[in-house]
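Single chain ahead, written as structure tokens, the form predicted on its own.
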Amino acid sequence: MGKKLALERIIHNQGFGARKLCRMMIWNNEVTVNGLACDDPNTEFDLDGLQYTVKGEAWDYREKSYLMLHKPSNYECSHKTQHHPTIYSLLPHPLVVRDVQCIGRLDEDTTGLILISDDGQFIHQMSSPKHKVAKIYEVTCKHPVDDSQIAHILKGVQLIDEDAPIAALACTRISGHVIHMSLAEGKYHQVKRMVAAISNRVENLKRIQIGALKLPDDLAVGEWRWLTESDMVKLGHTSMRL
């Protein structure tokens, strides 16, 4: 048997509102646990493998949240947006209440793979430059990209306000106007500024991979899903409790 918690605390911890509201939902038979109704907020349940529903919506108990999102264009990676909707509006409300955060923001016009979590340790390990987690971007440029420009990106380009040239980990030409660029850093507008430094311009930017984790082909723009154990292994994390 693993750790046990009272049903009221379980529902509260999972982001379904204040303790009083959770208690009322349980009293009103709006919560089931492992397929059975329970109207006693103080009933304790084993958290291992716990499945529950709130107002008919099915959930698995998760101590921490680990998600991926296929970010659309014209969304901001902030809880307090200025000009566009927030990516957090694409998530279920209970997850937002749990104060999930995106790991490595994308510009409002950039699309692709974003990781989201409420686990501070995981967020730090995935975002800290010292861990050198590679991010791969699909970059569509305004002008054709030649071999000398790719060589320049791999050798390092000098950006304004940077002390030393910055180089990509890898840079591969996919077609005349499209390259895949791999970076271990996340400086402000870094891809756009690096492409500008080789006398070109980014027309479209999409993050397609983080570490060994690729953006799934079946994850539509604007959709999210939980990270699986296999996903976590690809990110170099095998000890996180999903």
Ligand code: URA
The other form holds:
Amino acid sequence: MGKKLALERIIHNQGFGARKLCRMMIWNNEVTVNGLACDDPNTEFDLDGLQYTVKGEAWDYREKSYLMLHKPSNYECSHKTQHHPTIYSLLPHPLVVRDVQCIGRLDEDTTGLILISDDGQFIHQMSSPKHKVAKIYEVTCKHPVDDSQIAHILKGVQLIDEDAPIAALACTRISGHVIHMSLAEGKYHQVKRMVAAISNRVENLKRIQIGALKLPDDLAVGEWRWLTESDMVKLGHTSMRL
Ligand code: URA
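The form predicted on its own done, now the form predicted together with the named molecule:
Once more the chain from above appears, this time first in line as the rest of the complex follows.
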């Protein structure tokens, strides 16, 4: 037997609104638990493997949420945006209420893999420089990239405001204008600044991998999905309760 909690509290802490609103939805028969109707907000349920629906939409109980998003261009990685819609508008409202945060921001014109969670410890670990999880970018450059430019990126380029040169962990040419670049850090506009430092210019930027976790081919632009146990292992995390 795992931990038990009253239905009203379950629905509330999963992000469905104030306690009073959750109570009313339960009274109104808008909530089912493990396939059965329940109109008593005080009925307690075991949280282990709990499945519920709210207004016909099915959910699994999740103590914390861990997800990935395929970020589109022209979306900002911020709750308070300036020029474009927020990436959080692409997620179901209960997750936003749970105050999920993205782990490392992408520029508004960058697309690709972004991780999102409401687990502060996970966010901290994943963004800590100590954790050193590589991020791989597909970079389309304005001018063809030659061997000497790749060698320069691998040796290290000096960026303004940085004490020491910064090198990519790996850099491979995919075609004349396209390279894959793997970075240990996540400094402000890092890819764009590194490419500018080799006298080239980023035309298109997409994050295709974090650690060993690749952006899945079947995750369309603008779509999100929950992280699986195997995704967590690829990120170097094995002890999360999903
Ligand atoms: N580097 C950049 O320049 N922009 C991003 O969005 C991510 C890495």
